[in-house]
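Encoded as structure tokens, the following chain is the form predicted on its own, with no partner shown.
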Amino acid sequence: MDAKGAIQVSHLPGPALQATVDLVAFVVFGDPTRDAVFKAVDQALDGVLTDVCRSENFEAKTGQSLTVHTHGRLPARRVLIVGGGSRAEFTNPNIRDVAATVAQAAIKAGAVSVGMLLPNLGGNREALLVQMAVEGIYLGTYKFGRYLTGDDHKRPTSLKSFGFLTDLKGKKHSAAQTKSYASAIARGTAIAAAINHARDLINEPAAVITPAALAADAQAIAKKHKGSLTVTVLDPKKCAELGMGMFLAVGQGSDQEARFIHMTYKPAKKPKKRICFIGKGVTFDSGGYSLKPSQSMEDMKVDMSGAAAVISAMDAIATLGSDYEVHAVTACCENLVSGRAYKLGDVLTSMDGTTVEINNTDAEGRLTLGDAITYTRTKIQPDEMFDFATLTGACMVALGPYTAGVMSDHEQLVRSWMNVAERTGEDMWRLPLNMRLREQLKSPIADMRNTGDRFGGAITAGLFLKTFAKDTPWVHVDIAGPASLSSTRPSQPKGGTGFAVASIVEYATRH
């Protein structure tokens, strides 16, 4: 269930022990006994709680949960106690999964209402932790279930409604309080329903989610927002026009025409900036001639994550507004091996006319990204641009699968951005754009090749970008780990993330 589905979201005055729902759930810190709501909670329930957590070994850290039946001492039908761990290092994007594992518990036990009461972290973070406790519900009830034939799967589910408790005795809230929620539950609705867009465009099978469906579902997208969001879809021969020989070279071997998408929002005021994000597209990489083994092959339906990702979170800006012309652009291909694809030892023409030489067919989304950002650069003019790109296992093997690698040399752009991940609780890590490293791009026959030595992989594949983004501000951002994982935690499933959806939205919509 995604945020567009069943489970309506909101405020629920009163006292969180008088809620009546199916299940009320709080957060603990540290030892449950001196938690004042779980001091309440047992003392209603005649010592039951403090019985249950010893029996259980509960000691409220990251991850447990406890669900104790009322048997009517309370209006709630079960409680259910989170662990939060250490309160000090508890942050306002932990309560995601927090959420989600209430969610999930609700479900589980065919809940179809539950409370929820708000931790008290201190400090003007109610709204906050709202808006992301928001994305968690929706986050961690996503399923993408549309390929599974039993009747398990296509059963809705119990849980219907979800309601924030945030006083203990229920004290009453301001108009502006009131205001601050209702605005706090819309934002984490729309931010969600985009991260899990994302997610099913990546978790489609690429015979599902070609180029030209990218380009359909940007369209949709721009329709549902008609007046402030615009697109353009660029086929091969518009793309030539223009020059972009490296992009159409990576998809010259697929029978799926490549395409070449331009979303634009304009906010109805005069504005404060332009900026641009662009997302890789490749929707399914084969390696090309340098072609990758079958086991590396078979989630290379995930190599377009950093385009799903970009058009998905245009969505959710149109939603909210910003005060910014915001584009995206992604250039979309297949890579695949035929009688036209491009071969080893090619030297192909950039957009901006750099020739590069090809040493690695498999080393193509900075082909297409070079492209996409000359594109930017002079089409568009923007004042920052960042791309988003599942580009290299190398920075997987530096960071692990979790975390994406940041490239820059715009310092305040750059901490700007940092600033952002750590609110939305993205992982990000920034890597040294070393100038050094620029020597294992050299060619003898061209400007520059396409890949560099074994070492430092990450970093020559963001020079290369480099080459192309000139003296415009820009940020690469490398998603090759995060954007899809084979372990799941409560807020993220198996499968496509959606990662930087929220950092994009953030970004974008927060001044």
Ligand code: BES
Second form
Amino acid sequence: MDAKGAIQVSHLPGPALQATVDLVAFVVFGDPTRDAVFKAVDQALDGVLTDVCRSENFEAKTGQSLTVHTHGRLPARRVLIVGGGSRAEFTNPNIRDVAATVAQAAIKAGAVSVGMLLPNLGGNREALLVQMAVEGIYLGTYKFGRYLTGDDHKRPTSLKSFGFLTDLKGKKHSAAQTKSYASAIARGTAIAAAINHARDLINEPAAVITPAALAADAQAIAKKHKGSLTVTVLDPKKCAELGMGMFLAVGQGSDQEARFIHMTYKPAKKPKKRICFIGKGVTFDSGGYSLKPSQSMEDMKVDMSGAAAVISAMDAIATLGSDYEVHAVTACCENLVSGRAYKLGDVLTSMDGTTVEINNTDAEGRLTLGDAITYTRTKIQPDEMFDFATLTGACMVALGPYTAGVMSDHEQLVRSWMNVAERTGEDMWRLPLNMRLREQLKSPIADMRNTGDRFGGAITAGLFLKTFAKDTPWVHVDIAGPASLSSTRPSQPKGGTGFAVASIVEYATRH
Ligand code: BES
Ligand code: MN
Ligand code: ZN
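Complement to the form predicted on its own: the form predicted in complex with the named molecule:
Full complex below, order starting with the chain above.
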């Protein structure tokens, strides 16, 4: 379902326990019987909550939840308590999960309206807490159900409204607080919608999400934001004129024509800087003549997750507004085998003139990105550029499936990027761009070859891209692991995750 779906999120100031909703939810940390909110609710329910917690072994562990009927003791028909773990553990991804758990429990109980009391974290974290919770609601109710034909999947969910309760002690809200709630809800809604849209693009089969389909999607997004967002789509002929020899070689084996997509957001005022987000857009990666074994190929429709992230993020950026001129660039094609496909031993000439000998056609992402980076550097000339790519299995070997690898030789830029990732709760870890590994990319007949040895595969891919980034401040994010997951958490079903959207939007819109 689209994140905008049917659930309406709002702020419900007023006495929390008197809220006239079907289900009232709150979060408990540590020993429930020592939690102030728990005590208040327990009292209203004549001690039922304590009894049920004891008999159900509720220890407020993260993700644990418990529903009790109020039997008329409160206006709400049900009370839901969710474990928040320890306060220290209540990080942004966990906040999303807790809100997702509430939304899911509400749907399971058939509730139409929910009121949730968020914990008081102190300091000025409230707005971010609300934003993360809103994201959790929409992310946790996302489902890619287009191809499921059973009745269960067609029925709309019961849940229509989700309110944040903000008063337990009779305190009045200031106008500033009300405003900050509204903007946090708007932020969370726009970001979750973009993440869920990216998930849709990733989860759709490669037969549907072709390079042309991605271009059409970018055009549809631009149409929604007439006046601030524009898009240019280049066909193979135009790319050839620009000399994109690496990008075109990867796509030449497919009957689906390649598309180079360039979206531009312009703020009303003079932009503070110009930034560009580049995404890998290989709509299917068979490996080419360096063919992948069937098992490794099975999920290769996800190889356009970087493109999905940057395209979708532009929607949220245009909705929320940015002080920057923001560009999204993605070179989209399919890596297939055919009589026209590129071969091992081919020497390609990239857009910047560098010649590259192909020793592995499965290292195609860096070829498409290399030309996208040159285009960005020379045609857009941004102050900063970032690329997002499901680039190497080696990155997953190094960091596991949940963590993206971040590479850059620009200390200041990479530090501010890592700060943003920390805030959005997207798991990223820096890997060194060790220049000594550059040796692996030497070729006897061309300026370089496209693949290194077995060791340091994520880094040699990063070093390959650095060749094209040259001196433009640049950060490379390898999202091969977290772009798509086979395990779940409440805010994330199996499949495409929309990873990087949150950080891209955060970087572009929080000044
Ligand atoms: N798209 C793959 C990387 C990938 C692997 C993404 C698993 C998501 C999950 C990429 O094009 C690729 O094939 N990389 C090769 C590079 C190698 C040939 C140097 C790899 O990782 O094996
Ligand atoms: Mn590949
Ligand atoms: Zn690939």
